[in-house]
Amino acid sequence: MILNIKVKILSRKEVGPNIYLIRLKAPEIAQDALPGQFIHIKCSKDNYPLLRRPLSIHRIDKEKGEIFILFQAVGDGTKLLAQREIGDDLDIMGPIGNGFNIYPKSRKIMIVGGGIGVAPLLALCEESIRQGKEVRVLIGALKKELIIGEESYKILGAKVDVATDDGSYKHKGLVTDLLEGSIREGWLADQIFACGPKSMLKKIVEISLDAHIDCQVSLEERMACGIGACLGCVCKIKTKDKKEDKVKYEYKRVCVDGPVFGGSEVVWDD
């Protein structure tokens, strides 16, 4: 069920250059919250911009009833959002859309986040680990400055490897440089999860493609409603008419029916 509650704000940190961390209060949302959903936040006391903020949950903790939000401050709403202080009630609308698949026969996970695209990527990686799996995160950046959350996943337990464009830190590269090494090296994931640029998640679904290794990417899209009734953010599927054999296409939701989608059911290049 998705609800419409106020919340208050707990903490604020800028983590990098314009990216915020907020933490929320927010029991009813935290309990059932799934790594992968969304929140739509109301951005501004007043009503500028009209338009909520999608935003992932980038953790979850359901003892002490808080969520996390980490974001990066680039339109007007989301500067407005991280001009609000501390003790602030956020007029927010969740948990909104379906989660990751985490199957229970999986021993190993691969994550690889692409800029603000780990924003989802840490509440997954905590349940991974609470199942028992094992767990690799690579994160892509343009910069040193810019790689979110390094930290994080290695105090969780991951292994973590990074990759900037510019070599200022680590390797010189994309992310999916370090994705094809790792399966070079013969470290093969029973299963990969993604979210960053377009562009980086479609070759990581070509990677995994090749490898014969399931794929899921969480999908960044302009949204308007939020909850599925304005029809602002579809995006093309491919699906198996099993009575014709042959493949269909349609449009869905990327706010209700995703963010997250099997890698290989996108259309990319629509």
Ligand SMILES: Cc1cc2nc3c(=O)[nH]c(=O)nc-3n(C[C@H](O)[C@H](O)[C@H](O)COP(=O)(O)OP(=O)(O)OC[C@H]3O[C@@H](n4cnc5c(N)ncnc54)[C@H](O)[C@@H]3O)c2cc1C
The other form holds:
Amino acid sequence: MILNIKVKILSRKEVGPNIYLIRLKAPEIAQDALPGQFIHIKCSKDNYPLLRRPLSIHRIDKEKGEIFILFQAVGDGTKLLAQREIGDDLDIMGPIGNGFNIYPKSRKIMIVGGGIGVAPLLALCEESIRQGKEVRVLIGALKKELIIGEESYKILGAKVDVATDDGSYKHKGLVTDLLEGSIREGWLADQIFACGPKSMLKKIVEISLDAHIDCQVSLEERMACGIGACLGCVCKIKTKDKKEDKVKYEYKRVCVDGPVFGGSEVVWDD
Amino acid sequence: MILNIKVKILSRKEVGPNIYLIRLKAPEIAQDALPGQFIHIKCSKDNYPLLRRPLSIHRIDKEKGEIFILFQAVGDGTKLLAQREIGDDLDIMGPIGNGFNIYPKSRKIMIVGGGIGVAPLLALCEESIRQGKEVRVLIGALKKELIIGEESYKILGAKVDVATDDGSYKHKGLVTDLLEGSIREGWLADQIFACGPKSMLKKIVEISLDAHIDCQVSLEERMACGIGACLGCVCKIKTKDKKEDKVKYEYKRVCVDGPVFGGSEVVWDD
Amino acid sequence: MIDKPCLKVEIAGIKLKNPVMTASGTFGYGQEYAPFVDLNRLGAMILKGITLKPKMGNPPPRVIETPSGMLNAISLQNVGVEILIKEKLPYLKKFNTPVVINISGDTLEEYVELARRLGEVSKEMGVTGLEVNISCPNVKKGRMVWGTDAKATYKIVSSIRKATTLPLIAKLTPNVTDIKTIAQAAEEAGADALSLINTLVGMAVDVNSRRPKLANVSGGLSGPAIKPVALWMVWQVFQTVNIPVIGIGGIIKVEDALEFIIAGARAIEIGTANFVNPRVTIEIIEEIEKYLIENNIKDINELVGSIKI
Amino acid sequence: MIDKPCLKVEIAGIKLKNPVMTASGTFGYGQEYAPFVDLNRLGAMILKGITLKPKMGNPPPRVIETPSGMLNAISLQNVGVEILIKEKLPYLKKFNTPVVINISGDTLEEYVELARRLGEVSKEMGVTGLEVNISCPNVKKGRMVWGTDAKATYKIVSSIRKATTLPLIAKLTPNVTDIKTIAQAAEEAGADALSLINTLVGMAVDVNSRRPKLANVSGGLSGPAIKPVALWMVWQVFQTVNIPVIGIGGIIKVEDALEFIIAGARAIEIGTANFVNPRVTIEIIEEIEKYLIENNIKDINELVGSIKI
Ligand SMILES: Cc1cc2nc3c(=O)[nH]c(=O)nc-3n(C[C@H](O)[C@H](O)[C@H](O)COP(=O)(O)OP(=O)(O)OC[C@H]3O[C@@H](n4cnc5c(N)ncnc54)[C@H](O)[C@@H]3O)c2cc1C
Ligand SMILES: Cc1cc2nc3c(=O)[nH]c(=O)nc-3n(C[C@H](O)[C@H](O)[C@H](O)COP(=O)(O)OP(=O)(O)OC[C@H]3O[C@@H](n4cnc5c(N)ncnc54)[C@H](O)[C@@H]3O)c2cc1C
Ligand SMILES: Cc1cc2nc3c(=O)[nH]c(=O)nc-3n(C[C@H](O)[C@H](O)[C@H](O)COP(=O)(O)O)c2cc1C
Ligand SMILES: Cc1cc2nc3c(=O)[nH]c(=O)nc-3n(C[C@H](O)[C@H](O)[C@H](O)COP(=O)(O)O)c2cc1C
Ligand code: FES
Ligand code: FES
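Switching conditions: you have the form predicted alone, so give me the form predicted together with this ligand.
Complete assembly follows, chain above in first position.
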């Protein structure tokens, strides 16, 4: 069930240029949360900005009853959030969404994150490793300073590779190059999970279709309610009609029908 | 000239229930400011609330280049202002308005403040004493805890009397009772200066007219621009036409034509 | 001092426990808010606008924040009336809160058929009333919006009136020169109550891509930004008609709701604020009660239209 | 990369250094803002609305803040045209910035006489153009607002057109069902440019006293809250007329100004934002220039109406 609660800000750290990691005391949410879910946050204490902002749950610490968010301060909402003080009560709703679906029979997991898209993937990595999967992580960023979480993934026991657009660190190029490379080398995952810019996701879906690997992507869309009521946050999804003989299109809600969708269901071109 | 500058918050103190005293480093303004003038303040760092809020200059320290504001946190604007941190830059415009006019030949000065209306009167008291006047101060408040500045006036060398509506401190009743009392006792000021709720000001003007004492009152009205451009902040003022044979009424701007008006000019009844 | 003021109001013959309703399109089909709100405590629930057939709606982006408001261009994505009846209404039957269905259509015939169909199942499925969204364009008449013309308003409301005995609320659009003549037309056509305002038409542009921020170019502006406009229109209409008026537009705190009630609204609908604070409806109900106690008002109906000019 | 993009635009034959003008009623008679703004740097100055005779205006309270906006009910308090000419215009003559006079009246005759009088002194006193505020009620026609009716708009604009050869900007009110027909009427009547929007009608209630917060009951809503509505109307009008459009409504930062320009405004007016930040006009001029450089746009005129739909 989605809760609307006030939770304490336990710590806040600028982990990269304009990128913040905030730890929240939220036992009720930590208890239920799945990797890939998000929380819907009232960034300020008054009604300006008006709407909440969705941020993925970055890490889930069920034992301590804590959750983490990792975000980039891009506009009014996230900038105000980055200024909230330790000890403040934060008004959040969550956990929201379907989360990633790790199949029990999968043995090898490939996780691909672009930019701030890495945010929801740490919890996924942790859970995958907890379930005994072999996990590889590919991280893409514009440049060296914007790479987030490389160490955190390594500590969990995942093999991590990095690509930067400008070549300022490790592979120069796109993170999708790394994905193609690993497939070429013969490391075939049972599932690919990805989060990041649309162009990256689209390419990853193409690669996964070619390689016949099951792929799940986490989408973003502008949200109002965050709980499925306003139909503001839709994306176009291919569905089959009842007789399964005709492809249909439907606008599904990113907030509660997603944010994770099967890569092949997503219609990218409008 | 009215300046628009950013000034440092040097200190902030809650001096009464929801009443704050803030000290600002503002040499350019301290240099020019007159008792009775105000500054127009952007209370928050963003545009919410949208408009500035006018607050009187409570004390002027020309030597240190500091000014003080004393205010009650009543709504969104003043509440946000009360939360601004020491060291913050505050965006202000000022000094604005005509200020009180102390006549050189006046020897005895009566100052009357009701509630937060005492705010602009400390600077006036200080200046009057500096000019060698004999100053009496009457303070009115709802109850004991809401009396502000009694000591500050005494330190300056003024004789201070207090009235509380509920009798929780000194005279039980209205501050206007004290004024009538002092006149009855024969302490006739050359000028009366007053600031406070409209009903109080109206009564003081009546008393002063009866006693033939020159009286100046500081008015409040909701403001937008604060510099005479929008005509939002008007009050009705009696004026004489050129031939001085007919009374006319005019809406004058509290911000730049006031906030101090001759008591007998003000039209109270609409 | 009174300790339990009366919050009950009657709108279009519908008895409400209190004047707080949910605005169409902002409360889903009710169930979405059940984790946050005891649906039994609401005055009434108005569901997402329904059409005869399911509708796909506009492509994204569909929502965008604006200063103290938001633009939406959902364009009536909905499951269609039959799925509403089969899958959404059964859940709501377990609450003793009136359910009002907001109806929309591309043609007069669609509105009429919808009203007839919902009338047919009203007893069984717990449909207490209809709110007619006349802010939709009339596709037959070159997409002129029904509610922007008094004659068209009269025509559509009277046609629906003939098709159903259900309490009928006409929901007015604010994008008009004179809301009073539209209100009068709706009253004459047989509306039992009027609700206003729907959203103002607005737009936003992304200065980097130089494209509209909404895929649909324009959208409906809602939220606190529009409250002053809504309040003015409610007061205008309150002075013009003899049927109850429901105030909508930017209500996010108790003072907002009270402003509408004092200006003449017998009930109010809360829209965008649900997105900000999912418990806002309940909080406002509680605070209206507090206000009545503090101001020693025994019955909320005394407050309706009590504005002193 | 260009280092000095061209910011010059021409409106109604008036040559502006840049597209940033001040909105009537929010910049006084210019002089009030001289401590904060180098008046020489503005695109144009539009002064507080003037009438034939001095006007006392409404009783206070006249202004009230609303979410991201404000309501005002100044009601045209002004010194009258003769004092304007004698006491206000001389000061402005020393600046080389076009001065546009916003004119208002209770009757058609007043508008016409005002236009004639200002035309008469225009050379001598530096009056570069007129902006006709047609949001005033026509007292002869039962207080119907001129600008809410296409015929009335045509009548008043064409009458003024005959009375003066000064560049004529018709300022439209947004409180209408179809801004396009009003815009067309103004164009046909001979307006050289259109400016929009004036304020939306709104109201606020004090829930403690149960009185309107404005002594005048209703007021005009301005500020960021109305920007989406203004932008939509500007874009609608831009597509409809062949004369330049000036965008007004809620502009407080450079993006707002750019949104209007991209949607079709050849110039913009800044109103309420002057109260928030007295230097806002200059800051926006500087930032428009920066945007043009960053986006490699040589001439601001390329940006006008460049929205991609
Ligand atoms: C399910 C979900 C999970 C997300 N998780 C994260 C996360 O873990 N970390 C993180 O940094 N960001 C995340 N985002 C994106 C984040 O919500 C936006 O960056 C944020 O809402 C921007 O708000 P703002 O007020 O700072 O910016 P605004 O001023 O609103 O906009 C600034 C920029 O952010 C973009 N933006 C605004 N709202 C959204 C939105 N709802 N979705 C996508 N882009 C938006 C705009 O296009 C604009 O360019 C997530 C988005 C979704 C939908
Ligand atoms: C020239 C001048 C000098 C002032 N000096 C002081 C001072 O030294 N100390 C002090 O505490 N207050 C002073 N005030 C009043 C102060 O400006 C208001 O209390 C403040 O603007 C309220 O803002 P807010 O956002 O907190 O409240 P809002 O939410 O705007 O309103 C809360 C309450 O404050 C009242 N209010 C709001 N704006 C004004 C206004 N412009 N004038 C009068 N009342 C208003 C409203 O009626 C309302 O009841 C002065 C006002 C003026 C005009
Ligand atoms: C996302 C969204 C969807 C809406 N959908 C509908 C609808 O289907 N039918 C309708 O009559 N009004 C619809 N509205 C309008 C609201 O019911 C309401 O009239 C308007 O939002 C103003 O109220 P508010 O400011 O409280 O949101 C919608 C509003 C929003 C924000
Ligand atoms: C205090 C005030 C006074 C105004 N006076 C006039 C006026 O005299 N004539 C006029 O045409 N518009 C007047 N307006 C409207 C503005 O010029 C402008 O059209 C409107 O405020 C919208 O722009 P904004 O949101 O930038 O303020 C006034 C607006 C305000 C806020
Ligand atoms: S944000 Fe409202 S349905 Fe997803
Ligand atoms: S506040 Fe604008 S004229 Fe005084």
